[in-house]
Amino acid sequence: MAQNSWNTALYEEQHAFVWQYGESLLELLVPKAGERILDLGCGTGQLTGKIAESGAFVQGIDSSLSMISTAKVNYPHINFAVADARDFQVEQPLDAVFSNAVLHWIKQPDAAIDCVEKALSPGGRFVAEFGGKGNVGAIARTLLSVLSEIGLGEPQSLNPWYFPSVGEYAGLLENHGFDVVYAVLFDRPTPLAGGSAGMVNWIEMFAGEFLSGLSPEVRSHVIKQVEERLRSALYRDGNWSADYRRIRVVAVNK
């Protein structure tokens, strides 16, 4: 799973939208007191904390040690652990698995779905939101174009993301025995914090793998070129936005 060395201070300070937008996903989860729920890819724990407020027994896992360390400080009464979405186990069958803004980092979706299916009780539900087909399309295309122009061979191989269509992901769930009861793909242009530095911050936080191995000078050149080419489409009144498209899905384990 990508991005296991997160800058949690930058994440919480400049990218709180990740969990703030995910808060409405809890309306699809509808956690209840006494339920056993896993927050898969919990980050620094804000939504895990919201689930706990329902009275559910919630635990959070994330592949990033820095995220989990911060989550434990933020919510010391909740059980957090480092674990990979592609290879995790639970001690008792769960009533629900919840996941926000995580599954697009996992290029082996079958492995993650298999773990979720094995963790859930019969009738347990899987509620998730993540990047769908076309997510950050303008940003990704521009990054790949600039990298190609500087002579970086096969920049697409550096792409850390998995952005499936609704049909593709629903099919994977059904192949694992889930009933898909809700699935939608929607545009969600997302304002970025940081004013004029918003796009630079976003690229540094979420698209760093495209730039891995580049010298600081070349890295800075690439980011500047990407920023300039996106300005007309994604910069308005002193603020940047990202061209997000999201999938939301609710599936029930048979």
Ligand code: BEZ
The other form holds:
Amino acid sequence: MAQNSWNTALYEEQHAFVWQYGESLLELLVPKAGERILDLGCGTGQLTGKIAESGAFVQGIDSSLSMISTAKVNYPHINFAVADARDFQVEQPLDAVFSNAVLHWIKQPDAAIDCVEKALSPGGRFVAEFGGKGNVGAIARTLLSVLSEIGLGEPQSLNPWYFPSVGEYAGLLENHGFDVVYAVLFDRPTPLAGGSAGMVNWIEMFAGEFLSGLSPEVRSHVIKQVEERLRSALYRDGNWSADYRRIRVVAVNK
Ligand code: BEZ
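In place of the form predicted on its own, the structure of the form predicted together with the named molecule is requested.
Time for the whole complex; same chain goes first.
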């Protein structure tokens, strides 16, 4: 996964919406007592904790050591481990793999889907939500144009995100033998915490890779420019929102 050194305190304090919106994804998972479930990209473990409340045996994995360390402190009774979504194995076949707000960081989706398929028992389900085609479109376009204007060649090559269409992702799942039983793309304008600092905080937390290699002065110039240009579209009454657009899929392993 692209981002391995998260500031988990800031993540939990300012970006709790990541798992708060994910709670409704649990309604598609419907975890049951005794099921074996993997939370793929569990972050600091909040949704893993919710799954455990159902009585399922749940394990959380994440590529970030800092996320896993915090998850273990938050939920000491749950099994968490550092692992890469593109290269993980499980000891026993699973009833379900659940993933919220992570697969948009995986630019090799086939590798992740392959691991999920191998981890599931026949009939096992894959329930996922992540950024879909057009996600954070205004933010990404603005970042790319400011970076081009300052003469950064090929800023698109720094783009760490994968936002597929429903058709593209469903096709990948079908190529791996899944039955896609539910797939939807929808807009979710998402209020950002932090009042007037909300967009700067979001860019620092989630879009840092676009800015890697820039001096602190240039970095701060870019962020200010992006913030200014987005203001008319995404700032209202002292608060910022992000133009999120999500994919949700449920796929069954044959
Ligand atoms: C998202 O959750 O949609 C997202 C997160 C980080 C960067 C871009 C999008």
